[in-house]
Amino acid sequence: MGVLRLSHAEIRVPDLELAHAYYAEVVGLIETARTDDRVYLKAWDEHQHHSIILLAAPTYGLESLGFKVEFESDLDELAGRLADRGIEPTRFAAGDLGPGSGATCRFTAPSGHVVDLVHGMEQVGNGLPVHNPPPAPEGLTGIAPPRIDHIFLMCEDVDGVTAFFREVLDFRLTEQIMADDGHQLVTFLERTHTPHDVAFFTGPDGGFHHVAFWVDEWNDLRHGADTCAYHGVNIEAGPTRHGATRGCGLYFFDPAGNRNELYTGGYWFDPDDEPTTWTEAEMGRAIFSYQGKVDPHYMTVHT
């Protein structure tokens, strides 16, 4: 019960049509709905209505993020926990927040991020038959990742928001980078037995570092890099390996400047596993295992 996984991210973009063209033709997401100021998209192997919402706005960055919960009763349980912490969430019925939206409990986390807990988003299927399906639909466009994977956020008090996500939302800590003074610089948290569904990096409250899409193997990262290069998309880093999570990634930017990642690899995390700890001195290797250092540009965020 409770949170199942990352559901979606709502991303601000100043030019909605340009951003839509990028996410549809380069990333290869599928449009499922459109309103005057939003475009709703999903990755091909996702059954739910959307995992990315593009919001027309004067600035770029993250408007909100959502986690899927298993039962509608989970919304009541989690709303009660939030109230016990002095956080009064707002409730929305299915459809109130736009096409395909489910029953939602919305609140602002201690990190400054607007978080939706969602049950019952419309299911639209993955384009494959339920009997004797092929491995993937024909005619996929661009990179075509199967699904959203994780989101990387920034805030001033990583210790505090990590404790909040663990105690209120039952996330499990898989890895952490510890500062020399004993505070958490970076934490990785999961609900899906993967290395992370959400991570927090020390920075400004409400900061948005990147949203990541899953691909199946290393060769898919190469295909992603080829696709970005062909379309003139700026590649920031990779394909490369992370020390923390043991995953492999490729970083690039949408036309507004929002950072995307393709991610693959990692490991299975059991609930009784102990988290892995990295020291501040090894932070470079934790983030980029091959390079052993972090480019200062990688530390930039959007709020």
Second form
There are 4 protein chains.
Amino acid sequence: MGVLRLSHAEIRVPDLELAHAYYAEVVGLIETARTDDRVYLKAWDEHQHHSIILLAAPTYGLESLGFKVEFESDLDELAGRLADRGIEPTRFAAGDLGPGSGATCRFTAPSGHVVDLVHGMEQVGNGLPVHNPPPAPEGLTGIAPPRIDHIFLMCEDVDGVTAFFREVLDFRLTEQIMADDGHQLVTFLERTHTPHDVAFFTGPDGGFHHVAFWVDEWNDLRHGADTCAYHGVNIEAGPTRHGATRGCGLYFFDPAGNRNELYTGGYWFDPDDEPTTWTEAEMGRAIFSYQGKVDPHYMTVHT
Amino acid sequence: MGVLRLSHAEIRVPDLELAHAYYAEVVGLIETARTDDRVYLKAWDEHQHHSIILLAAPTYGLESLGFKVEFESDLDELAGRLADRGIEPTRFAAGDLGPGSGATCRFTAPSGHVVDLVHGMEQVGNGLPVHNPPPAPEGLTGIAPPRIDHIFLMCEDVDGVTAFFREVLDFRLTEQIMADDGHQLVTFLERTHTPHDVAFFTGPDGGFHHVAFWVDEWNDLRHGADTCAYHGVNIEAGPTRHGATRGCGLYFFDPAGNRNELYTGGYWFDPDDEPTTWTEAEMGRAIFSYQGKVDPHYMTVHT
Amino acid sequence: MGVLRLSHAEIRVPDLELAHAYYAEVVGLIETARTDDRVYLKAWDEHQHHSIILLAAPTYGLESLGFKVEFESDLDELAGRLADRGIEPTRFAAGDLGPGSGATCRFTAPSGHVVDLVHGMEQVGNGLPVHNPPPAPEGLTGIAPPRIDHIFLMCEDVDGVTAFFREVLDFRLTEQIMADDGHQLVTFLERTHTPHDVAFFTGPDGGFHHVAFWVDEWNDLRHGADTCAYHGVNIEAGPTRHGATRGCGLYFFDPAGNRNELYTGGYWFDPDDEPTTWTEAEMGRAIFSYQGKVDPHYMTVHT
Amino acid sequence: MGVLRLSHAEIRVPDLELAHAYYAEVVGLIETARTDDRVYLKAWDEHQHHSIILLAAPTYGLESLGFKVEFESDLDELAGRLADRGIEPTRFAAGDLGPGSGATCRFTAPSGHVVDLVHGMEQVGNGLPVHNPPPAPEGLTGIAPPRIDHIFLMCEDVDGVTAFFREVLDFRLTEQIMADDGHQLVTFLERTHTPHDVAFFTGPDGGFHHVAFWVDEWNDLRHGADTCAYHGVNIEAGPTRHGATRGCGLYFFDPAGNRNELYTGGYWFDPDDEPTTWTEAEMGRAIFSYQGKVDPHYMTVHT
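Having seen the form predicted alone, the form predicted together with a further copy of the same chain:
Below is the entire complex, every chain and molecule, led by the chain shown above.
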């Protein structure tokens, strides 16, 4: 079957304690493990061990990202396809890459990002009983999104990496913003029948634009913004509507300067649906439907 | 890959004109075709030809239901598995089963329901331009849910049909309500990583409990209920919370007496997540979280 | 100016500790004082000392209710009007009626209810700083409505008490449910330009139907219902829409059996707006818009 | 009793047809009368003849504003108070000031604004039957707010006009933004027990910052923004939270450049509640809670 969904993001932060406090108390993630230089966190409704790894590092940015695959055999299948492209992945057994880690096929994508394909990450449960549960556990703190949703990556050759993700990893293109010269400026790719699990944004290779957490409703974006404002977190934009994906979002920054999003809405995408195309002239509206013009801060700030 | 999602439901109605008016003006579906005895309708954001077929018939109930498969080869693969079980499906080419229909593998499930596996139903688009679209078309009427979501079927042997759907069609069990004697009273099964695409409810074979349309938010349930009340539609329950699936819903009846639901919420379900089990004593809360006791009308009325 | 708004309700409860726990932890009111037989509570955004008084008593029901008046001189003016009707009120100085109490003019209404007109109840603040406050304090628990909203009282002669409240206390009639024989079955009266501060419901004199707390939005009703369900509180109806007042509500019971409501919505009412009239045949819809028929439990259960 | 609420705003527009189309089709107001140079409009749930008058004029800005008083005798009482201040108001009988107009006491406030105190404007109803009405009429178009809410005016001496509105018209101060030198930069004044019916903003005398329409919920702000975006209306800010008033709002501009707001939320304000004070350093957060810094466009653009 292949890639199921975005599994996790490993984020560099110069001040691990500060970042830990932010992701735990403001975002409301739950710590599941801690090593010398890493903190492992999950959103409350995720069953697997972690979706965010904070890595103590000299600067900000994205160390790696992971996609969950359905079957262990998918790792072999996809490793074979990578090899056919001349990319030799590294394989790790469960546990090799740290607490809770699953069997992993690691490679570097043409965009310069380290990508893990993972099967069998430790399951730790979502904090609810498996018999007669209430709809949510007591004692959630901060924004408390139920799960990770998607990730936006920067790279120089969006056309190239988009083709790579479609051909090698069977991602489907849902939307694209096209430059007047015919190149793809931004592409949206999915495996979950949602508008995007990963998106590529024209910029420097290896760059990190944002990681998004899912929330269920528009009201949750206000709660998120109120929570950010209460804690003095830097809000960049929103709550607002995106033209592309039709979803609604809120952008804000972790203490290291990495961008986070809360995202909701979107649509179901069938494999035989036609992708949506945005023209360069409408790029502003594709990103921020209400603002309707390109936001230079959003376009240029990344880590 | 196999079954993608619930594709459509074919519903019997004694008064086709009245049912057509209800599904078009109150529910807000869009007519895409009409024959002597059938009306074909789709929800506005669906790209494929139809998700509801109304069939003029002497009484109410479910004539058939369909699941969409990803690849045409899935039809062969699944037909083979059915044959292994001693079920000989009937195959139809695209168009054979009426306007817009795709290549189909039809069989009768152990629950007595006629099930179509479909590939390549005609794509008609969602009414939005594929370049620079707004988030929704103008001129939607009534409730206007974006898409079909799931279906609830009645049958005598829930354990049996649940095993069949898991083993033959690769559905995954997300939740179950267990009788004290160890039998499954209700099961929830998915292929979309949501809480359910189909559910089985103890009752007479071939019975139809409800078909549900997706809406994005809790506020949409109020809009749905206001719309029903405005048109004098019989509302059975809600807006309310389900214990099972954690989703929120509204139940009401079409003019023929077939039950509809508007549904929102739920969660992402990974294949390695553990199913949730409800005990018979908590069955009332599993269905209606706020009421907390079994609702005899909901339990006994079906078509 | 006269009556400003509903000030408070004094509610009888046989088990003061249990009721205290419910109103503090489930409803989320804040305790401001405690005597041998009473607990004084306020909603978080109220500035005055209390809006709910729990009174240890052999049975449930309403001991008294209070309206806040704008000026101390209103007490004299309204006492005079009462005397003109042959009702001799009792006057109390601030503090006479317990912790926080203001100058009070107490009388028994023709409906059999003890009514306090109050000026100058102690102001204790809403827990937010008066300089540069956030939108809400941290650490609210339970449902946490911001304030009391309205009260529903039972009495035999709704026409009589309605005329009394309009003529003596300058209440305005916003809506009424009329019996086919021309009597008022239910009346809705206001001083706040909302649909109701007090309503009278045909039944035994001195009866108490419910006290309602305000919430800002439909989403808050779901949060309220989830909170009730989590704590095993008996929910009677809702979240739902009322026909009368157009507002939305949720009904549930305190441990003593007194009915509470969470209410939101409604409209602004100008003094020269025409009242809305519901016919007896539409009484069910006037109360529960979605159900559309009279709910016997709601109609007959009171304290 | 005196001033009940904001009654209406008379807005200058150079292109009357264009402005009419905007207020009717995008904002969704209902036309009630038309003269050579004016269009009279009301929000759907208002019972009185108009709340917005569009005046064909060479430029944009506010021609006049009106407050509704409870009793006709209030006009005499308030005219007397104005005369005591050396302001000689002009009196008009019902109908003198155009279609639907009530008995009016007109004067120029110290801020340079023409203010009408009005009693007895023609009542035209809210489009719902007075017997057994549904919660809203069918066929509303555009944003369709139920009613006008408040108005923001510019003037040089905010301290002076605030004192005038409090002393002469019995307005109550709910919030204020104070300059470090002890002057009031912005003041919020009410007669409806809400956070504001009128506010004064430091700037040129006679200036017009915005008029706000009420909507019931945060979800309505998204609907408003989607509607603006669909019609190409210039959105300035929001949906967002205000620090002052705690309400949520959306700002956008009519075709002439006059600012409109959709507003929801806020709180009940008792006359004995203490006003909230914002320091100059927190002015940005007082206005836009999520942005947290002063928005130069919002501060300087007015008509």
